[in-house]
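Single chain ahead, by itself, as structure tokens, in the form predicted alone.
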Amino acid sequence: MKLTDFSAVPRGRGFASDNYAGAHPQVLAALAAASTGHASSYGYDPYTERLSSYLRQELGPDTGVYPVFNGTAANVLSLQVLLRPYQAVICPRSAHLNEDECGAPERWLGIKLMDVATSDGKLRPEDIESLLHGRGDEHRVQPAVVSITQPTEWGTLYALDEIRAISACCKKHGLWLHMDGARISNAVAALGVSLREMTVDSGVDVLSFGGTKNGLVFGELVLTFKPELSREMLYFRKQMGQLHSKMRFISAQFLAFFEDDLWLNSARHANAMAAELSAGAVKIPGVDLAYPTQVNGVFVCIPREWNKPLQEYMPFYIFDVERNMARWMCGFDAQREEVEGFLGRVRELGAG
């Protein structure tokens, strides 16, 4: 048996997750190109230097650029630079930090997450202020950071005015603002604004910038926007096991990502495929749209008896068992034929 003979490996596709998609060919080409010859390790290489220079040009000279392996690490490191162990993070109950990171923030940082139930995955200033009554009381954990996800785990978007209102609330009460941007490419593409407008100009202090959900093999970025936040990040990243000795392979992918707006074009395509899937699905009896389709995820409530036949046709996840809410995610490589074929199967079930 030849171990690298992948011809028999199943090539199934579906709408389970944009993490299921492979890597973009231009990203793979950049990885191969970066593998030629030797380069200094631990980020002291020309690829990381070029990436940092580009992002400082785009986002401002105070931007700290820290490539890491994955999104959970990006979020934990983002919070670590902002918090002391007796402090807390205010976040939506649906936040990835709260529901999908196996307690990593609490485990590594010794802090508390103060989660807020929301109807659409979005925090509002009044949600934040409702949790501040114990500040200054030594018997209570002290809120210090607000974390929002853009787009949210339900595929909803914060408008720039909403982010700025949250930032103003944070400044009023002396709180830091963190943005979990695992799918921020899709948000920027959907709103038609720049990354700087959505983050630095809107008052975000630290950003977890995602890449793997939009065509990278591996790698995310922690971006800090205040000089005082950069001083300790090098040491935190090393202690967390996130200092890649061959960092050029993360940085080279991001250089391809930003080249000629590949990140935005890929996100626009994924968003467009989700919009078509959503528009077709809501016309089918039995399908109820749970949240507006604003980026690359379609959230719908469907009859439970549809789960098995649909998942056998193309895999996807049920995100809310009580409502039987399905999540159909479109990746950068989603194809219109797949959307049409899946809608055809849904129509068959809807017709009984």
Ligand SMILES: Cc1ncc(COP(=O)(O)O)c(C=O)c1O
Given for the second form:
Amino acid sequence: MKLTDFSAVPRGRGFASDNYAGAHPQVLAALAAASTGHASSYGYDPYTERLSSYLRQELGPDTGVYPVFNGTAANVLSLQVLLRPYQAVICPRSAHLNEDECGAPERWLGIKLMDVATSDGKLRPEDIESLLHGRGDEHRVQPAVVSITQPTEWGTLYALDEIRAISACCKKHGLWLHMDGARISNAVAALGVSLREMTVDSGVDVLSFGGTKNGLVFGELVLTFKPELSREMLYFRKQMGQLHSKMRFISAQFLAFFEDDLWLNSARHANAMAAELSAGAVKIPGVDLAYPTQVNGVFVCIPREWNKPLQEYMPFYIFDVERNMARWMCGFDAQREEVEGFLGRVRELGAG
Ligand SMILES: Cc1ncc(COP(=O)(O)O)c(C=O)c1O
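Switching forms now, from the form predicted alone to the form predicted in complex with this ligand, please provide the structure.
Below, the chain from earlier opens the complete complex, with every other chain and molecule after it.
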């Protein structure tokens, strides 16, 4: 067998994750284009330079741009520049860094996460203030960072006002604000504001900026918005094994991502497909919308006995086993026919 003959590899599609999708053809083309000739290694290449100056133009001259391989590392590195080992991060219980990173922040940084139960994945100023009573007491871990996810792990969005209220609360209490933006493209597309308005102008200090879930082969960015937060990042990134020697291949992907608003167009499409899926699903008896569909994920509670037949039709995850809450995720390449076909199968099940 020819090892690169992939014709027999199953090409099934579904709503399991935006990580299941392939890479956007324009991203692949940029990778190929960046592969001709040699370029300096470890980020001292013209592609990374172009990406940094583009983002500094968009987000302000103090922006530090640090390409990394994945989102977990982007989160850990973001927190690392903000924290000392006796300090803590306040975050929603549902935060990816709390529930889905295998304890990476605790393991790498030796810090504590102070998680708060929320009704919709969103932290509020009163949640933050409820955890500050031990400040200045040497017996207690010291909260120093607030981390929010935009959009949240449950597909909900913070409005700009809500981000600004959190950042005002952080300022008032001398806390840093980190934003996990693994799917921030979908949030920017949904709210129709600029990346700058949603982040640096709303008081975010460090941003984990996602690329992989929106059409990159791999690649995320840590973006810092204050010069003092840049000082140690180069060293932390290297120590964590996140300094890509051929960094041009991350940067070139991001250049394609930002060119002609590919990132926003891809995100708009994914959001629109999720909106159609959601609108169709809520009309079907047995389907209960768990959270409003604001970006590219549809969260619905469905009868348990539907799981098997529906997952056989197209894969998806049950995100909360107790409530049997399914997550139907649309990627940049989701197709209307798939949405309609899937809804047809849900309707059959709903009709009993
Ligand atoms: C909100 C959020 N943050 C961070 C990550 C981590 O990304 P990675 O799997 O690349 O480490 C994910 C991945 O699912 C995520 O959903």
